[in-house]
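Single chain ahead, written as structure tokens, the form predicted alone.
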Amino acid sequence: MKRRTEKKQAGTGRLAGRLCLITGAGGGIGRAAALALAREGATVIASDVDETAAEETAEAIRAASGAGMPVELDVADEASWEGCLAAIAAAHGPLDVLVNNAGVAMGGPLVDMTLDDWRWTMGVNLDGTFLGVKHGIRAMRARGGSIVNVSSVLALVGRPLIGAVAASKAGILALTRTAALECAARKYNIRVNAVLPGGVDTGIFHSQSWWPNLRADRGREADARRDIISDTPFQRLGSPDEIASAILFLASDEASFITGASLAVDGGYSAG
């Protein structure tokens, strides 16, 4: 990992001087948060369990002139937290923000779901989340510092055939409600909150089993995408950058009198 030359500099933006950790930063969400941080000041560390698709988000950040290192990361790992959160501490200082982005996806009926598919979903969403929650709060706690999880609005609604990641993502909302607490009645100065995307347009559903199933049933992929948006009031998917957008916000001193929350970022569709 290549040492950032100046620390904490003074510059222009909302994250200016603040070095921020972002998982699963190999595509999707991560990359769209990667590069909006990096936008308003941030030195960013991309982190993803594909060391090259990190390469390349930390590629896209310094081409527009933004401060971005890759690391390699197994969230589901502990020792894989350890050793990345003691070489960003040599490298570069100080942790300021944590984005708990990394996730899989599994679907189908909970009657045919192994318990090993069941665990693998388990191990990368709620584990990976645990573990970077307490290494996050461990590596900020002298300092204070923001943690972001991405959770889903799958936590707080209902629906067939995602059973594993609606569990997880259930379980990274309570960690965050608890975590919060815990870093407030310690006086960590540590925020602790939750992002929870609805339907985003990462092409994520094109690796679910029951993807070619509906597009085979629908006709077009246009139908079956618009199948997939039925039950969102906006009926469009969201992209990226939204939920970047609303990540960013949560690690900003915008959000400072914000701990414990969770952000909708959905369409409208847990409102129904």
Ligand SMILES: NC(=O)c1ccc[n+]([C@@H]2O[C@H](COP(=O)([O-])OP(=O)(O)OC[C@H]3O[C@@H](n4cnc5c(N)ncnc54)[C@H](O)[C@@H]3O)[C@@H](O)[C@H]2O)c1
Contents of the next structure:
Amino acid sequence: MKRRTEKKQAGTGRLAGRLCLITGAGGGIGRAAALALAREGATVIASDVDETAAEETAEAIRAASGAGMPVELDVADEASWEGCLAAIAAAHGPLDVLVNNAGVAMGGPLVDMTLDDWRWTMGVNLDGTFLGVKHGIRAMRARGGSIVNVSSVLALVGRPLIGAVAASKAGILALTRTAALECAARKYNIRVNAVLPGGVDTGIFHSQSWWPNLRADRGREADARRDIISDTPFQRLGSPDEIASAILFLASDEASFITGASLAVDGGYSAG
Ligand SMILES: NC(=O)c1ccc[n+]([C@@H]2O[C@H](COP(=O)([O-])OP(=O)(O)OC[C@H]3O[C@@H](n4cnc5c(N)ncnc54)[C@H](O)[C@@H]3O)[C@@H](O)[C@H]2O)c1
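One more: the block was the form predicted alone; return the form predicted together with the ligand.
Shown next: the complete complex, the earlier chain at its head.
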């Protein structure tokens, strides 16, 4: 059977006419999600703290005949959210979908972790998702919509040396459930769900500071990437497109009776 990642399926208009904002859309899973939602007919606002990367994603969407616009957004900064959402509303109208995807990773043993490193991780991953949920609900509550938060299997399964990320991602699950219940109780018609990726082959493995820390802590030239692969029942990393498919599903009307859910997309990692 061919892997779904080998060929980009043509869209069937599942998000035609929808306005979607994706955070951390400058690379990895966020970029794949931006392209997937645009292929399904959405107008996609590709946001990132790295404005150039956001522009590249928007350009890739337009190159594929989609509708994509870049915007600079630091998810950990509330003023940045307020300015960004006001500008989007003025230029494009009401938001239908928000994907809170931006995230960072910080590795190393808890006994050596500085409070600054802990707070940096929490600030982007958990504060950033809280601010997205808060302002996303405000932007969508008049006519409904869908919020998809990108958590991690680390929210479910313990793994050494990645404590700050795991704690932030578990917080995102609690936040997702609370937000789903509050939106339902207030009849906002906003669904709030979480996607939990396992190991996915993105820049997060190569460019951020946690990866060398993991190797150094093991005291050998450990291939931490290979370790994750061997702990994954499918014996491989996921692709950004495979996570994007789950985000697309939860964002779309196909998930119309799903809220407060956590969908693991992890090659079986959390089943063990
Ligand atoms: N790759 C994995 O194995 C994996 C596993 C589980 C969960 N995740 C989660 O998936 C999400 C996407 O990760 P990825 O693997 O694509 O990583 P990535 O590093 O490729 O992309 C993350 C993007 O977030 C942006 N970003 C960082 N800080 C930001 C901020 N303050 N405001 C806005 N944007 C910011 C970066 O510029 C980058 O474009 C993250 O939340 C990550 O925790 C990834």
